[in-house]
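As a starting point, one isolated chain is supplied in structure tokens, in the form predicted alone.
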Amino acid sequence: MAHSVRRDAPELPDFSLLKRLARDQLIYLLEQLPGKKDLFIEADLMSPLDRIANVTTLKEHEVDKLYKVEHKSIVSTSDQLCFLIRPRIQTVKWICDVVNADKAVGKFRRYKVIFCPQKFYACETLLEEQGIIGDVTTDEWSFYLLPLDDDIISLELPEFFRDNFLEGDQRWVRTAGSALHLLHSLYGPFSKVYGIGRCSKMAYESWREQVKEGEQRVRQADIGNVFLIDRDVDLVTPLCSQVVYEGLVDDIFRIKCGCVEFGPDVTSSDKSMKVMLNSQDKVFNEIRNEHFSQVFGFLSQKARNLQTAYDKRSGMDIKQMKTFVSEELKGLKKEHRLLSLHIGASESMMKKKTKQDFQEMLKTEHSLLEGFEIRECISFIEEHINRQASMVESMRLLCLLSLTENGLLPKDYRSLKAQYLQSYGVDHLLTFSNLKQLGLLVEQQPGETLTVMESRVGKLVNDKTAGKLTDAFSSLAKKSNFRALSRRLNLVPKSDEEYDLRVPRDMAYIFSGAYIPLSCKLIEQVLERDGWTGLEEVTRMINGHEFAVTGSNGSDPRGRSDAQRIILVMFLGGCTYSEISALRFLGKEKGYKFVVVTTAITNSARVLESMLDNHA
């Protein structure tokens, strides 16, 4: 509860190295170029890029021009051509067009291509294919981990879930355990490593490798214990509607690389502007991990406190008002900004998220993941599909519905995908294909009896909320695992006493106290048995690749006590705001301090849209 807070959490450590690291090697290997160049940088490094080296940097070091990779003939007149990119087929490929068009007009330049993080045998294979191995350098930019604030660490790398968990493509794992190699030399080494998920677990191996090749040395660690999950272990989560202030924001104005555009309606002006999200913000910082219903409060009571501060200036004297001018007032002005435009950013999020279909909406969700009702959440999830209202909206609650039900009847899955075709297109049969393929919404298979059910039937006659007996036989007709884990690990807290938002007693807060985050429950489980003892029917339901390896190290146990009170948790497959703000809740409640690494953040709409087939 909020009263019980632990005041001595320990001092995150000071992770701005990392920022600084990548930018030397930036610019060491724009120095291997000598001399004027032009730099094409692809589109999703651009964001990134930015955070790390600005373009003043990159003009201090011999970058004339810069332009973006846009797979077309180019209009540069450089001598010397630098080429950024992600390791990807169809930029090389590109590259190798650029190369030969020159070569083809008998123009003599020089190429140099730098691959972030890492290049790929695939690409240098096409560059030989492509006859121009000998025309161009290569290189890698090893810049793996992007600060996005105090506590939140990200590897940029939005495809990494499709890749990974939807093509089987494993070549971002040895990428993820460079990361946690980065980390380990930087801020370990660590003395004990848990994870779940099979992707984890490759990672991890990878990652030990790395650490028996490079030179062991005895240092102070400043991070002790480590935790690896794989997103595919809980994916209900990314699909529920976020609603606290920060995960609100990335729903509905989709914040990149840390950084959000608020449009003319928020500014209160003919203008967008860009807005970079992190604990610099004060007024952010206070409201980030806030339930929604709890910010307008704050902010109102935050413009009277500025209001009081500004209105001391009435009574001052000619010194005074100088001290005042010189040390306070640029200081209120700044905050004074920050507030007008989160209470923008929160009247237009208002406009959108207490209309009727909103509220409606999240009432099925609270039912699905209760378990009750289900006929109902049919029928408004039909009614949505009927009126063609968002996409990605109706495929995210069938998606729910799928998980959480372990699967759709046979009838329900066939009338539901027909009728999602009919509204949204018949092209998203291939889209239907990759969903099955995850196991995000999937058709029970015949022949599945009802299971368990003598132990619930008499529950489910005495529950008033259980809703027709058809739907709770219905419910019954599989074995499903979000049900068992929800019941085993007590996610939907009972709700026959009202949730009071305004002081949390549970990480369910960040759902309107209707469902505590299973990535964010297995954490604090383990983290509490020190180990995955006692969570066995667990890890069977998830399908296990579970582990716990406990590190020798051999620095002083004392130093150590802080460093172990700090958790690094790591996402692979990427990370809501929601789980960052339970995280940050439950680092209160227990006195740990949480760091989040992600491979990106995302949320239910970047989930569906990755498996859009329109997305290669």
Second form
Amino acid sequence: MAHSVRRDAPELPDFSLLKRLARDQLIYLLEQLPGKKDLFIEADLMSPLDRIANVTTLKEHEVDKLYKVEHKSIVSTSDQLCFLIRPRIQTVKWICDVVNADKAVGKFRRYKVIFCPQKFYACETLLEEQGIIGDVTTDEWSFYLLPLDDDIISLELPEFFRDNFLEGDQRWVRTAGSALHLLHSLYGPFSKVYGIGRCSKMAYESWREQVKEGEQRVRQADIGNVFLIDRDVDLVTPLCSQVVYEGLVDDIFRIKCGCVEFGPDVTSSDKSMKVMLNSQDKVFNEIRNEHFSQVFGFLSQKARNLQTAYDKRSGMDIKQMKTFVSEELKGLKKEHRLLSLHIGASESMMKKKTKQDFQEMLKTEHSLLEGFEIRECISFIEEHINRQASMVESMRLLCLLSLTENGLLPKDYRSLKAQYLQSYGVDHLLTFSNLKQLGLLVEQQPGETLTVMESRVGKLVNDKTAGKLTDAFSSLAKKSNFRALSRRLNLVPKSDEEYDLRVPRDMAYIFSGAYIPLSCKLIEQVLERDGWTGLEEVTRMINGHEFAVTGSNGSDPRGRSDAQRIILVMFLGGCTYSEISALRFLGKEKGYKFVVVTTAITNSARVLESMLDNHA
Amino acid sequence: MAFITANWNPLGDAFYRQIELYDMGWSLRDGLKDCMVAAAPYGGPIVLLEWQSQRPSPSARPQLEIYSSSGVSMASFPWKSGPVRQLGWTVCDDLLAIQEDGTVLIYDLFGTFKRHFSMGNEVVQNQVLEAKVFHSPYGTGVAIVTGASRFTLAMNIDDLKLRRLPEVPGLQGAPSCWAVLTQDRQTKVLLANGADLYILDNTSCTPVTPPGLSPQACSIINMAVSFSYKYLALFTDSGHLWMGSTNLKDKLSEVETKVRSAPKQMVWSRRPKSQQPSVVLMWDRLLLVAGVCKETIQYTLDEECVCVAELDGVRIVGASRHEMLQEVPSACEDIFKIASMAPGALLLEAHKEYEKCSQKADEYLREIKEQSVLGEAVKQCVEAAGYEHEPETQKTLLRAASFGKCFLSNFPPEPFVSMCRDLRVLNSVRDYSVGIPLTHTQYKQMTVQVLIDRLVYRKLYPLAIEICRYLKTPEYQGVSRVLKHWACCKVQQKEEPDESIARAVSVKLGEAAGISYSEIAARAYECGRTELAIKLLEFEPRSGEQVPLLLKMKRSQLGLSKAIESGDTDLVYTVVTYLKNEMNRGDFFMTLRNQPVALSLYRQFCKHQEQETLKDLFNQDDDHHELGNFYVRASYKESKLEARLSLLQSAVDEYNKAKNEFAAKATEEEMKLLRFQRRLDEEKGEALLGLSLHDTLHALLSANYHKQAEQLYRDFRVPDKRYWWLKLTALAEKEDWDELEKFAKSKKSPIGYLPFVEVCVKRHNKYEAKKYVSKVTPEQKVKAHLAIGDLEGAAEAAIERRSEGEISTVLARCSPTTDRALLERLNRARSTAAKK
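Structure of the form predicted together with the partner chain, given the form predicted alone:
Below is the whole assembly, all chains and molecules, this chain first.
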């Protein structure tokens, strides 16, 4: 990156340990069922599993055939079946069906169900109800954390967002607590924990409980501070179009578990190609955090450098050539291959994103964030819907409108909804119902101004019992005070100044200088103030549950200064690549290193798709 | 110190000694005569029951008495159950009373009845002739032989599995003697019938012959198995004592005792690393120690006694005295043997002189040092101290060891320190009031944990806690455990009120780590004190422990709140499932209604498992909106149109009830649309069913059903803009340019004419596009011109509008080589525009 690094950033701890632990446990579990066996893997566990143990490893431990769980009857001939699944009722039900089908035809097999990362009581009840609890053995593979990169760890639980924030189902909270506990025992003890959001608070409490139950080892901390944040504290950021390279790749090609599949249009060959996107990829590592407009420049510079490196050959004697071939050429070749891939990807993105409508969409987004020319924005959205442009995009703009404007006017709400239903089908009635419940798309209550609402929420929070009540339905009563927050925290830089994307001056660069993500701004502010003091008004508007706790090992508050500058940020409900880029930028500016732990990597499409209900 | 060896008796090359443990505290009327006695090993309790030889009259019930090893009474009660064949103790100090009818009663140390079990139905008829209680790695077992001469074994009374052993050929009544063996993880019975010896295991009865048994015997009349089940002793009617291994392969020795009557008791006396194991035989007045070396020691008994085999010797309990008979350990022998020159003995002597301030101390020390055996000497003294019973002797030995240690530079301190600690603990439990005469060897074998358990079982809580603290036992295993037992005992005190017990418990247990209040509460609940249990549960920090007990006590509401507080959804779910089964539906739903967390959890479950219940839930809550959603969702799973429509109608009704007009109307329209689509599908064979309104319109327009499209447009009040967009794209897609032109002219376009230009360009028809450029509003003119690639026109329009921004847009599209004139014009115009 072009800007200078203020302080030498501390080294990140080695997270590959997490992978090793997970692998060893899995192998142990597989060996609990000796002999050849077929392994059925839940579809969305396939990629994470691939990062932990490849097929060869599985085969070494007598896994015969691998199948994906497809909720259909099975064709396996093995007399031992092992199921590696998420603790979901549907999947367990399917297993019951499989077992019962075997029973019906008098086939005897051994079954083992491994729940990842933990089993829920409901799953066991189901096994019991279906009368097969005696036929299967169950186990837990406590694989909570998958390191996607040096500084990204994912729980790979995309359903966390919907389950927790929409359905009010808190069963994953304990999982998050356990994940935190694992990190704490391996890389802790943490000396300071900050957090905001109801779920964060609960995850924190669950973790503390687990710390209390287990024994404490005294060790040198690798990670000093922790920040927990709920996704519903900031729903605006994930709904914005991403324009930083990594985010853009995710928006367009969808990065799955740190791996992306580039289609033929990118690879400029006739087949598509899977590419791992992480810091190992030298080319990608340099451009991942760059604003898209800068990427081409970087890539062409890179291409020239590469050419020079190749050109060195011309003046070489035999000996030099030999070392060149043995040492450098392989690296260059690899870099070459990667470079051409990323250039291909950029071109493909360029085609899509430099089009007129994309530019206009960005303009609309920026206007919404600024609260400027709202009527024009509404007609733009209307046209977008009327022309039946992308269903998710339309919804995204609607939600952004509602979030930034604190709800839609009743007239607009109805008419936009009606038009939306006409365009995309009436089944989205359910989607709207979900969006309303989550507070993503709501109607302004007539005659209710912001201040009235604020004071009412304030009163409720004071009254403890009422506070509990609102807690439960906090999402229902949730009002986005985006405009006020934005003023308070200076989220939208003044638009009259030219924003130089080559030399970003703040985190707003990830949205072309139009908006500093609220989530990252909160983190910055809290770290700066070492707590929430001075942010009372902000937390009230976000609907609170903020906390800042100094760790129990207060004896050594400063600890290793390096560890103090490593900050673990845990997003409950997912975070976007743009936010990660913003945090990386913040880290460079302030001499921190951020480790992002998230329940899943998300983006606008994933957030909104999780709200759809017509497939259920 | 010469007197130490006063009660030593040589046996072969070893010595045997008697140690006086206690003067018994009991006062027995007839001594141990006419009593059934059972004493537990490891210094356990002693139980006495008067023989019921004469038919007992119901008024004169025999008295059952339990004493500690020192004869302190622990319990005494009249025996009201049936005639007892055998008494015994379990490994955890419970009393077993095996009755004639095969019922085994279990009492605790204080004579409280715990439970009973039966040794099988067969026994009821045939009666128990003889019974034995034995200990094995599996726990405490019971073996009986019935009137039908059949053996039955229970390996572990806590996990009762009865095994009836095969028949023994030719056996009538009880065998002349028998014993239970545990070998190779198998329990067997060894029995003698006359001169024949059999081994009985699960499946077979095998006759065996001990090697080298003297032939003049015609009957084996007693046998004894060693504490470790490794050695066997057989006593024959010829007065011969055969000693060998239990596998009957090796013979150790055979001793001629010259007594031909059967001994009352016969036990092995061995110790670990024994040099001269022996068998102790007891007759009425005579106690005979027969060593492997064929020598014997004889003691006369002046009272009725009972022998108790121990790991390292034999305890002899009499009416007035309690003694321990054992082989003198080699460390003690080396030190105390008269004129011993062993290093330990010299060190002890040296220390003695030192105390007397005599310079001889130095001589002795020098002698030891010259042989460089000082380390050895210290070790010997420490070891010997462990074997001594008298605290004075222990102290003397330890002082000597400590003295010797001063002259050693790198002697590890641990053995000395831990021996001091162990002895302190041992002396305190050997105290008369406690009465557990453990030897050091036994103590090590038994472990501190078990010792603490035994103390706790005897309700000696303060002593147990003292020991834990003194030994620095981790709290979990030590103090906390004792406190927990104390609390469990405390809650059973019926006379104290709940309040004060709860307070007392919390005060005592307050700061102890790892206390499980739920266990204590469970105990309170078992005693029928539910209120106390709830109070105690309040102290339990782990909800996972609280909740199950609350449910058990039928405090499900409280359990539910606790579960929710814990944030552990599995726990909440446990309670929910429990409630679902326990309550009727209405109450169940009402309960959930007050607990949103539980409700949403249950809803999630129902969504996947019980759709109908979900509906009931919404119904109960009068949540018409959710019900509406429910029907809509259901309608999508329905493939038949009629069913789908009726579901949608239900949804409409619900939405109306919820006063959600918007949703009701939208659903109604959907129904209307579905019907319309079906009609068309039937008439025209289009596949429209299920498409959105927009898609339907598009399909209609593409298929040239303009009239039907028009009708939809009117019926559904489709906004003009949308309709124009739709028609525009549909026509352009078909490249129906005439129709498009007609459409454009039909009336003023609500979406302007730029889209017309754009669709034409998209279809690469610049010619058509040009037709619409003129119609475009002035604001969009530039864009329109640019769209068809008409730079001139665009420039014209931009200059006309004097808009700096638009001029720049056009400029950006001009190339400096071909459009030089245009460039200049534009630049000029821009500068004038800028001036303004």
